[in-house]
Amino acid sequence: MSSPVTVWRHHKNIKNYLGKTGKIVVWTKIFIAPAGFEHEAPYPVAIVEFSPSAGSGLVTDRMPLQLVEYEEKHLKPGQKIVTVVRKLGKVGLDKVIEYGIKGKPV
């Protein structure tokens, strides 16, 4: 679990990573979620391609996501993607909100 600097440090990042917009190349659910997301389950994470950022050398970027505010049967690769905020969880004895980057179809 994270600790509430590491969290603040995190959020300075969020910025870099909002608003982009990609495709799905390939998704799945999540039935058995990993320690802190138990209550999530069942969920649809996808490996969302982007257009690479200018002077990245890169041909291609990709990031894995968990997906929100999504109809199933529309799901498919291919699928518009963009970024967004959204709220992870709370962390330790503050209850800092933690928050993220998650895809939602467009």
Contents of the next structure:
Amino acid sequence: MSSPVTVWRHHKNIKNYLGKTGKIVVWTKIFIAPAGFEHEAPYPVAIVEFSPSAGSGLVTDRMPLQLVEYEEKHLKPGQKIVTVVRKLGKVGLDKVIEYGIKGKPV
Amino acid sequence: MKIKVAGVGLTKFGEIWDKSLLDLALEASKEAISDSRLALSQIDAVFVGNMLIGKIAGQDHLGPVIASSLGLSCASFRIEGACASGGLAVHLAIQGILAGTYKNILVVGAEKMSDAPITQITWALMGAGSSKERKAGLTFPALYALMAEAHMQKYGTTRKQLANIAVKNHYHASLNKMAQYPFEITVEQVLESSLISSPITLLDCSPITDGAAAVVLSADDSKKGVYITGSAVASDTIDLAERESLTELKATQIASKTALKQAGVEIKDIKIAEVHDCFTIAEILAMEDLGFCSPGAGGKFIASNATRLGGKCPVNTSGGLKACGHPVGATGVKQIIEITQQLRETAGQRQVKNANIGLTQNVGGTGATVVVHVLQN
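Moving on from the form predicted alone, kindly provide the form predicted in complex with the partner chain as a structure.
The next block holds the full complex; its first chain is the one shown before.
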């Protein structure tokens, strides 16, 4: 799990990814999870494609996102997604809770 | 380029409970040095390929750990490039010989994975991925599952075609006493095994493995033997989502083109190959990116038995990562050993007739690092 200063630095960048809409390119449902995510399995993760930001120089802008508040019918290429803030993984009671970007079907 | 594979040494792959990483590395190293017929004092450098031991056992600084345990005081290095650590160690040792700095180098790849719980190994392996991938809860089976989905969408590749690869490589492993899983399986068993990350099932995945592989590389080209004639490395983005294409590994295309050119051969000249089948989809991508078949045709190509023992170009005669096992730091070195044994005609039941040119492809991460070697006798 991340140290408090790493979490603090990461949190400062969240706003740059919030409220963006994109669409699912491919998705998978994970049944065997890494440490910190075991309690959420099975959970879907998708590569989501966004329109590139002006001046970014990118042809496409894609990122991997864990999907939340989904129904099975949303798990398909082309599904519209909006980025939201959610808690990342699970930490011990004495650790800093980390938040990050996830994708919610719309 | 003409670097002699002077000696090879390999441990049994599997869950080796009674041996430590050092035990395994020393066993393979001593066998390779003995096979080379060189005196220990003639080894002038040790290159170690390893990815995980620092994370799961706290032991970094592995070069001198192994060199000093062998009784050597020469230069020693640990090379890390995720699952391509072994191939990278071979590549860098070759550069050390070509530069004239060293004459005889021991390259040993070793990994001890079964000591750690599965969630810790899964987390540790994700060190080969990106920060975004880790925060999304991705795993390596999941990343390759995304590539499999993309390949299925674009080319219509089927689950059965993926399962065929596991069946073929288990057949090859059934002929290899050093393999972790020396037994055959069926397509039905692959399709019905538990889901790890859809559409990838347990039997699409390479296992968690303990093992070590070692080679002695030498500048001596005065005698008959097996030589590495091409060695190249290429890189790509660490984050899969940032790639232009999810259905090809650009680094494989670049590295293979360079290595084949160095060797002065073409892909059609390759008689045998060991490729990085960490998941079944990876062998399809390797066939296409190396040029054995056209993009999208990998599933059908492998199903035609062209890459099965007895076919036109047998692939992964060791059993591959899938069935021989995948001790990640050792894999790239083991691939060199399998091709060397084939070119020496010492591969026993899995011997490929008239094999004279072979190729290895070792992948780190989802293709951020790819190492390709060409070997000839």
